[in-house]
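The chain that follows stands alone, in the form predicted alone, written as structure tokens.
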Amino acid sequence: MACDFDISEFSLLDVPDDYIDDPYRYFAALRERSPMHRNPDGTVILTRYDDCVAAYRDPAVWSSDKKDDFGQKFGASAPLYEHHTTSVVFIDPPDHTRIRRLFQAAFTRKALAAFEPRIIALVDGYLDRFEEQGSMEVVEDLSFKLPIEVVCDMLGVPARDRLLIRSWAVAILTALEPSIDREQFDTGNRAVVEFKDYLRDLIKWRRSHPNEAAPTEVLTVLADAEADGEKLTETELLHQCIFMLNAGHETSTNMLSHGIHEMVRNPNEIRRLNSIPDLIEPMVEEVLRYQAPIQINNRRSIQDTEIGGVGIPRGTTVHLIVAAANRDPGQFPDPDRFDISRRPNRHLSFGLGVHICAGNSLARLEAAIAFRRLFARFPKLQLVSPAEIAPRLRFREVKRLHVSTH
């Protein structure tokens, strides 16, 4: 995987015109020659699995605390700045450890195992539409469908609203992207406004309408839980669930999309796994190290300190290229070969430690029933045309992908 390009030229403010279809080549030769890449800005881009593992594994000395990054990138008063360093994702403990405790009621074992009847519903309906028209468009039809069917029962969502909510998600997700103008930052700051208003409307309606509940229905269990005698405040609970409804579809999303590419580009993995049904798990792990969903995290060192040798000044911001790790070939040997059989596979797509992604066994699971009811009904699905990549850096989005069933 050469790369013809000045590697010391590289910025993630500035990428290049062919970064978009093939990232992963500027990653490889990053991670050779550049490893503790220093950006024009100051931050650094870190490209090794062992040191994405290092910041992921010390949150006492690289802080996901996003206050300072933020406050200069939207302003201490935009409703986005309040978003972003409000989320479960983005807070230090013992903040991040009260909230996530209160949060993590809507992702217990019971309540997933409730949720696995309507997910195979949901993709079976999904498949019957598909036989009946013998062509998908693969994100509008299943891939963004399932997951934000899925987080908007769980939130008690009505379904006539969930493409509004697929609009704020957008906007309130695009505006973390490493550089955004003007328009994408009013877009987002409008989008977190209107999505609190909505969802302060939904809470006062589900608490006057208790027995309209779905059984399955969290949103009233995370407003009135508590751990240690503390509730979450109403910010932080507005801002839970808005993390919620977001990141609940958008990691989905893009892993049911390229899960579905891969496997119709290697057709012999889909023959594999319908032989074997036993490889649907490591399909799904390699699904995600191969195409990593979120491409790039973000740590703040609180500390003066060091990783791979190399010394980082207290108030370094260093991007964690999860991508990059993923093929890092000290971790996985032949890494650009898309294996559905590769053990073991410790990627790092839903992060590590204390952060580690609160819907990962959510995502797994939906995932894995669509993976397997899809190709065992269809093993001869066709690309009609490429997938379409958004020109997005943090997130690895499928917009567009037509598939036949034969």
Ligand code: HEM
Given for the second form:
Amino acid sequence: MACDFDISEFSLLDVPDDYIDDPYRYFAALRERSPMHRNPDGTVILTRYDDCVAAYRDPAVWSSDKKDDFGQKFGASAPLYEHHTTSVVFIDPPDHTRIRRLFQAAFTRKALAAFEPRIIALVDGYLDRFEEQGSMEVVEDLSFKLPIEVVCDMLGVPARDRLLIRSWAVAILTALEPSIDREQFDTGNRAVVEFKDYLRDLIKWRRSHPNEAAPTEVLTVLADAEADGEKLTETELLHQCIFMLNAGHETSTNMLSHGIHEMVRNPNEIRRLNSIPDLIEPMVEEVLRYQAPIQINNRRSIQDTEIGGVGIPRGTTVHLIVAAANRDPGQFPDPDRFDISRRPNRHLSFGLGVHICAGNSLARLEAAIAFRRLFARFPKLQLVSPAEIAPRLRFREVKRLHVSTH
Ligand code: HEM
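Same protein, different condition: the form predicted alone was shown, now please give the form predicted in complex with the named molecule.
Then the entire complex follows, led off by the chain already shown.
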């Protein structure tokens, strides 16, 4: 549907009322009419695929360091500032390289293969329950549970604490929205403090009860790096754990919910997947492209530069609208069509370059197992009521999705 809104007025700080229902028509209008759009706060919104790629690919010019932005937004003494300026995703090389290296062991092919039987067992358990009950609330009963169970296992955190972790994650990640109110700020700060206290106790316990059976357990690897005295400070250790727990479930939860939602809305695609099981991989990619769980990434120019031939002064914060780039017709023919056989599909949902999502293979594995087993077992899956989408801009969150077996 065309956008009748005057796009020159568009602001991420005050989006139109119907934005959450369909952000994509605003992205299309921006891409066509204002591809380097100036937000009222002086930041710049990029919506073209090539422009986002250019910024991702050049970390020497486009920094991920958020000290300036978050200093203004949170104040340098806020716990939210400490968290979001210490976690691996918001720092530049060489610190970024040092810290990212520590995660590698958790994501090797071998480490992920070891998780596969566990993911299958978890999914089958959720589906058995679905069969018994005839209906499920997808977010609560499957798409939140699976990634949080897996990431808790990966870190070595008791999954019984998942509701606590979820509430901290929501509070900490909500603070990344383009604009937040006082209550969101206070809740976010409280969440960082409580999460750190929780992890301190857990790390102490782990040190006195080493888990020799799981040498790649992230908590152990990071705690050992901290004990080494040079590789990681205590503050870094705590914030990488918080980041990993948050990054490892919030986005995957939404990927799973969106995938189920899009397939139920396109029953022909369920039939196609069931008759050609090899479509599972392109199907997962299409879900990621079509409803990017992280819609917006940011970078800041640390020197005068240009993008798409337009000069950009040093110190400019840009919003890379990944969700818009993923529907750029120059890269994706017929971009608003959900097509599980789309190839090639070089979407940007995991970012690109040095910060490309460290957990992308795990997320893809979870999705492939969950989607394949769900649609094979319940090919007549139906929507019970319209999905509810949360009013958040950075994360495209399905709040509720109710389905029945037929
Ligand atoms: C569908 C699910 C997921 C999506 C869409 C997603 C998306 C992203 C994106 C866009 C980035 C890059 C941000 C930037 O460049 O500024 C990122 C980074 C990261 N993600 Fe994911 N992610 C997902 C799942 C996961 C999982 C399951 C884990 C771990 C268990 C994880 C761990 C990380 C880490 C550690 C980074 C930081 C990498 C770095 O800065 O070098 N992610 N993710």
